[in-house]
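Presented as structure tokens, the chain that follows is alone, the form predicted alone.
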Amino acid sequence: MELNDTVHAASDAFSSWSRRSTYDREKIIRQATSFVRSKADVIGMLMAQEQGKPLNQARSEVIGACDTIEYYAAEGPRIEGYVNPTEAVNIRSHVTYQPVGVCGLITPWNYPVSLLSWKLGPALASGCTVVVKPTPVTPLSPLTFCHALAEGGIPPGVINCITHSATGAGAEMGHLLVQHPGINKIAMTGSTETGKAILAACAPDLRRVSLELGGHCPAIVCADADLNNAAKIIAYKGFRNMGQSCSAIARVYAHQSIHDELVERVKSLAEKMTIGDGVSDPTVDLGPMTTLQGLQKVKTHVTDALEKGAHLVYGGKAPEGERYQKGFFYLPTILTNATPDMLTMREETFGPVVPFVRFDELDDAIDQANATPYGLVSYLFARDQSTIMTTSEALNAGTICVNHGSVNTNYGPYEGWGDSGFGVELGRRAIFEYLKIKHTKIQF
């Protein structure tokens, strides 16, 4: 279907979908997600095949996406207006919210269904209709997810998908979608560079935009931290999904008194991680990286770090064995003696690489953690409550995880500071990204 026809279908459906009561929409959405849950194995298999993550993790992503959409379906009836006191007894002031209209949703390949649900959930619950454009790298799982929602009861035209232009260029279609006059809002997860281009393209029409962009997330491990817990979280957030996550731990600042022990504990966990084809063995911890380009970037960053004096503790190459000859496999990699001039300390590696830096004074660690244009997530491991509070307040990031790695929760707002985003996803307030404020003042 051509883009114009797709946008028109969404626009036509908007008039009826937006007029339904929020309770009616919630009922329809829950019915649809119930059907999608029955297709989690099918959608998860597609994701594992096209993205590379193990099947068990892909299946869990589909279920989690349904949870997110249902969370926002329940938030729909909680969209509350209010009445203002006024200057005269014959004047009334009412504030209400209405859906923004047709939304263009542009989604990435690292979590192709989960990150779609962050946008689709509040859009549907608020009464918007959508045009979804998944990345050409992983189109099958999000397209099948959307199809299952429609098959489960979402009315025709409410969810529409388009993948590429007549020339087959997915990026070109994204550009056309962003500039289409029938689109009232764009929501995108992707690189900071792409996000800034989208924001510039939407500026002339003052079109609404929300962006979840890149990160270069630091972790500070204090002397009093629970090292078993810290090592577990660093390994999990540094290597899961082959480090292909905006919220991955990208650099660790460890107090000198516990640095060596922490590194050894993370190494021990990395050595135990299983790597393989996550389709034939759904239980492996790590699959291959998704793209050759991503693998090449990882190799470049590791080589650059070693040439500049980093010490390779573990990894730094593909795993050995015939079964790893096909696929973009790479061992979880640990580096020490990292310095600010290394690429992996300045740029988003987006791969399974965790560099370590020693620190003596906490203020110095905070300064180094904040020395980046990104501000997505910062991690802190400490026991002292005063340290936890003051350091959390000092770290420049929209999300601070203290002694855990559960970054994304439906109830918690996820806002990127600086080059990491524009607007908010997740949390109750995210639904207002898809709503317009209306003030009605009546004199009688």
Given for the second form:
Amino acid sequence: MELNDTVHAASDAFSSWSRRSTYDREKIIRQATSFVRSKADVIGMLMAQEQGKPLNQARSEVIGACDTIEYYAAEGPRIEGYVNPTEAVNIRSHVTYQPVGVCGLITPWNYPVSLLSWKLGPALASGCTVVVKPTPVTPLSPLTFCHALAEGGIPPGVINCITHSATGAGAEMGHLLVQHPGINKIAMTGSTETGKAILAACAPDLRRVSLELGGHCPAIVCADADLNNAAKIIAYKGFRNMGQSCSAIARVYAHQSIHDELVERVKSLAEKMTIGDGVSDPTVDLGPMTTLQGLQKVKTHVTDALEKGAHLVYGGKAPEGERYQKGFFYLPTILTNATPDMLTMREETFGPVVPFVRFDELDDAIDQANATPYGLVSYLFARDQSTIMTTSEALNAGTICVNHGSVNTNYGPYEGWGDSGFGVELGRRAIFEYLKIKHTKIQF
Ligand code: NAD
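Go ahead and give the structure of the form predicted in complex with nicotinamide-adenine-dinucleotide (NAD), now that the form predicted alone is out.
Below is the whole assembly, all chains and molecules, this chain first.
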């Protein structure tokens, strides 16, 4: 379909979808997600093939996406307006909410279905219709997910998809979508650079925008931390999905008294991680990286760090063996002696690389952790309650994870501060990104 046809289809469907009761929409959405769940194997397989994450993790992503959409379906009937007391007995003041209209949903390749559900869930529940534009890197799993929702009962025209332009460029089609006069709101996840371009493109028409962008997430490990737990979470958040996550742990500041012990424990976990083709063996921990470009960036960052004095503790190359000849494989990589001038300490490496820094004073670690334009997630490992309170308040990020790595839960608002975002996703509050306020004042 051409972009114009897609936007018109969404626009035509908006009048009926937005007028349904929220209870009605909840019922329809739940029927649809229940159908999608039955297709999780198929969609998961497409994701494993196009994105590289092991099949078990891909399948879980599809199920998690259904959970998110259902969370918002239930949230729809809880959108409460309110009545204000007024200045006169013959005046009433009602505040209500209405859906913004047709939303353009632009998504990246690292979690192609999950990140779509964060937008699709609140959009559908609030009565919006959508045009989805997945990235050309991983179009198949999100397109099949949308198709399954429609097959499961979401009415025609409510969910529409558009892929790339004739030249194959996702940016080109994204730009056309963002500027289309029939689009009332854009929700996008991707790089900060693209997010800023989208915000600028939406400005002339004052189009509503929400953006979830890049990150460079620090972890501080205090002297009293549970080191087993900290090591487990650092390995999980540093290496899972090959570090291709906005919330990946990108730098670790470890108290000098536990630094070496912590590095040893993370190394021992990295050594045990299984790597391979997650399509034929769904249970491996790590698959290949998604793109050659991504792999090259990782190599550049590691080389740069080593040239600037970092010490390679583990990894730093592809795993050896016949089975790794094909595919963009790379070992989970641990560096110590990292310094702020290294690329990997400043830019998103977006790969399985965790650099460590020693610290003496906690205030110094906090300053270093905050020394970034990003503000997505900060991790803290400590036992002392007052350290936990004061440090989590001092860290500059929209999400603080203390002693765990479970960053995204449907109930928890996820807002990127600074260069990491604009607006919020997840949590109850996110549905208001898809709603307009109406104040109706009646004199009688
Ligand atoms: P990207 O910015 O290259 O692309 C994201 C999407 O935007 C794609 O669909 C792309 O085709 C489209 N696009 C590109 N240029 C556009 C333009 N000018 N106008 C409109 N659309 C355009 O990002 P990516 O490489 O696909 O994804 C990786 C990035 O996403 C990383 O920076 C990562 O940190 C970020 N990310 C953020 C979150 C979060 O929740 N904060 C989650 C996952 C990924």
